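One chain comes next, on its own, written out as structure tokens in the form predicted alone.
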Amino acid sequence: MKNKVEILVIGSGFGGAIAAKRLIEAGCDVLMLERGPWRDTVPNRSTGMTDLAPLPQGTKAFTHGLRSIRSHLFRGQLVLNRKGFVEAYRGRGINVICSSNVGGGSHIYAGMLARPSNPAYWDGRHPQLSKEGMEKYYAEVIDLLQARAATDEDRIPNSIGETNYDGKLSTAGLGNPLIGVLFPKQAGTASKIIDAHGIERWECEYRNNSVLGSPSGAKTTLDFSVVWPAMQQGLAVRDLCEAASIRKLKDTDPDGMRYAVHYRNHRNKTDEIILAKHVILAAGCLNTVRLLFKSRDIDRGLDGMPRLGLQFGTNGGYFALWKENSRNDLTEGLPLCGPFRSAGSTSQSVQVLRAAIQGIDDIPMPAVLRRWLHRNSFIVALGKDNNNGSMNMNYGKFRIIYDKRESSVYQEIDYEVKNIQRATGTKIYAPGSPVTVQPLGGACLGTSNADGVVDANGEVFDNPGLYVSDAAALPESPGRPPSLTIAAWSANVADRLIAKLESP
């Protein structure tokens, strides 16, 4: 096994997978490291695959629905399965929920993609950066991923305009999300298909697509859609491998290799160092952040970057639970339907949307249960936040600390979630601190490290060939689903390394 590579990708969710698969199609050398398993699915089978580890779904919820905990009260992590889904993070007056596979957090979002609610969202950032320049990655990205916005002729189960509750619940005025689902070419019927790498996959059933994975395959992850075509270009993939440390070399390597990452290898359960001249941080914004803090601070490996762990932000994520006691099974459907409003709302800031429960019905549980949860759904609301929050680590404690009163989003949302209630006479129930999926920030775009972390390269100001393409890097909430909008940064730093690496 090699120890030195031209390239190191830390990470292969959207911030990951998508600048690998540029880098490999420009002929770079390029070694992926993620910590997660690949998962078992359909199309991963299809390609052989052996080693698979299973979707928390059926019995699996139990022993491979929770990876790890992470708090700011204690050092380190509480590792409960290396091959589970999903790592909690508790702070201070927020809850992050972070996915653990090959693929990132393709596996556990919604296929939703959508452009920020600002049209110029990268305009003023940076001299180099423009709505105009960036708008090609969001264009490529969409069409790698096949996404299409739900139409009519879907008769896609419990949409708002079927479950409206006698028209107290509008979609008027707001945008049909693109999907990244294979949505059947017959309404009703799903069909086996096979792509044009050879991956099998079924079109979407509208039952099992959700944030527990998509057995079928029917909900687009970067595993398949991604990764795994690039790996047959020669992209080289060791998964269940977590980096733990980034090093400056001080001494000139012969090869030009400038970093050392320490690597945990959870399978031969061995501590590992692979040297490369590029790093590219995309193992989510948490991990990101978390593992520049500790280069930097705890090993010593790392200079500058005085605007670490500034402008964090939670993209207004929240989620409750929704107590409809429908008449109709909501866990069909897509995995999230909307967004609506309650009918007279003029709120334009703020996106809700239901999120249909899928995925239990092979968990063990009493029958009455699995019926009540059939019949009620969750909340998801989101909206740009103020990324008024902050990330440290004291004495090797990794903290977030956020505060919801000081982003009006979250007013917004109470505002809209008791309209809801109100107009439906249904009961929306929320934990007092918001539960997030979309954490961003901490490691921002700047002119400089005077505003930032990263330039527009993405390259990390004070540690030349240290790049951050995923999410930590976002300068503000985009306020809309972000997935795409981090692909499309990570696709900007991707091509701006490659002109670094042609040019004379």
Ligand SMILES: Cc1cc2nc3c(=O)[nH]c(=O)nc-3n(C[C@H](O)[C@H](O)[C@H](O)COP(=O)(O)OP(=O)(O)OC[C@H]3O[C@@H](n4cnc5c(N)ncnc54)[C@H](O)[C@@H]3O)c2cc1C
Second form
Amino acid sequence: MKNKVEILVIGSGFGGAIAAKRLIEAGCDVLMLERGPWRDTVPNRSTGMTDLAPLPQGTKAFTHGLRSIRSHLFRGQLVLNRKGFVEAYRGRGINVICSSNVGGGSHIYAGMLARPSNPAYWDGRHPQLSKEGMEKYYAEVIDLLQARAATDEDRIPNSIGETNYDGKLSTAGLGNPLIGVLFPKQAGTASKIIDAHGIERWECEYRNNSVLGSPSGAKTTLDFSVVWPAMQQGLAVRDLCEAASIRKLKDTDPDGMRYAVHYRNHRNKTDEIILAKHVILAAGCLNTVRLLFKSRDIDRGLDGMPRLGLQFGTNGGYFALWKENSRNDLTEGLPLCGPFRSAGSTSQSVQVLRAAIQGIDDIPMPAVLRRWLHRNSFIVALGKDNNNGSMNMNYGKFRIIYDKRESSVYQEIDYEVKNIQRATGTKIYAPGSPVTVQPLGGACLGTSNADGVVDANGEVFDNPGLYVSDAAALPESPGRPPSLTIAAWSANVADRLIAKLESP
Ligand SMILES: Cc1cc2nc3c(=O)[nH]c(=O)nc-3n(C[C@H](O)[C@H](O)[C@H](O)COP(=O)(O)OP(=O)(O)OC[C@H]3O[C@@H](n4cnc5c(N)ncnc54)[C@H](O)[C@@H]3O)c2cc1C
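I've shown you the form predicted alone. Could you give me the structure of the form predicted together with the named molecule?
Then the entire complex follows, led off by the chain already shown.
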């Protein structure tokens, strides 16, 4: 097996998949390491791939739901199943959920794609970056994921228009987000289609495309839409391979290799090493920053990065149980519906959404519980927080510290949630510390070591040839679903590397 590569990409979510695709298309030699497995879905089966791991559907929710647990209280990770779906992290004042698959968070996410709330998000961050320069990437990713806004003609069950508590909830003036699912051509009839790459998938049936994955392929996940097509052009993918350490090579390598990446091959249960000229780190905010800390502070393989771990943000992530006791079957519809607010509220800064509890019909449980889950939902909110959390590594314990009282977005969310409870006569139960599914920052974009960890190329200031292309590099919360912005950043990192490689 090859042990040297021009470009090594760690992670296959929005930050990894988009960069790898562009680099392969430019003719680079690229290898991807992903700790999670390929998932058993209609599209992946149709590629002829074997050895697919189940999504946490039906009884597999119990065996393949949770992958691992991390906490600020102990070192390392408690791994329950290497092929499990979710990683849960408990920090001080914050809890984080992320996922583990080829295709990263695109399996668990709700498919909502949006630009930042501030249209000038990228302006003033770095002299080489601008809103105009980044806009082309947003447009390309929307096109690639074939995302569009839902319309009334789609006749989607349980839209807010249909479940607005006699007008007490409103979507007025809140915009209609883009959704990365395959909407049926004929509303109400989900057909199987074959896409431009010869991959089979089903149009959206509005029943099972949420946090337990999308077995039919109705949700446009990055595995079949980006990674697999890139493999047809030469991308090599090692799934179930978890990077453990990145070390700058001290001696000159005859082939110009600059980094050694040590990883655990969970398939063979062996520890392996790959050398690379360029390493693109895209393991998701939590794991990218953790890997950088471990590589620098414990393995002594990297230098500098004085601002590593700073500017951690939650994007105002909020997650709570919404006891609606609806007469409707709320599990039907898109994974997220909204944004909405209580009629009369003028808040524009926070977004409140209903998350349908989908995929529960095949999970063994008492009938009374199933009926109850069908009538209720989760309420999700987000908005721009102050990015004043921090991450660090202390005696091998990876810690995230966050205080929601320091970000007014949480007061706004609490206010909006109270209004919704009052207006609808329902109850909303939230944990004391927020749960975010959109962690970001910690290895942020800046102009130098004085204000960041990476430059406009995504390249780490003190470690040439090492790049961060995922959520960890975002210098501020977008205040809207972040995946589109992460994908745009990743495209920027790849294009700048391609330009560097092509320059004489
Ligand atoms: C329930 C839920 C719903 C969401 N809904 C939305 C939504 O509707 N819209 C939106 O914009 N965002 C949504 N998000 C957030 C979104 O999923 C993340 O912001 C996004 O996936 C982050 O992209 P990333 O590339 O930074 O990381 P990820 O997509 O998490 O990708 C990181 C990848 O790296 C892999 N990895 C980690 N460590 C290692 C290692 N050491 N070695 C090798 N591989 C490694 C992981 O397994 C993973 O596959 C949601 C998230 C959740 C959990």
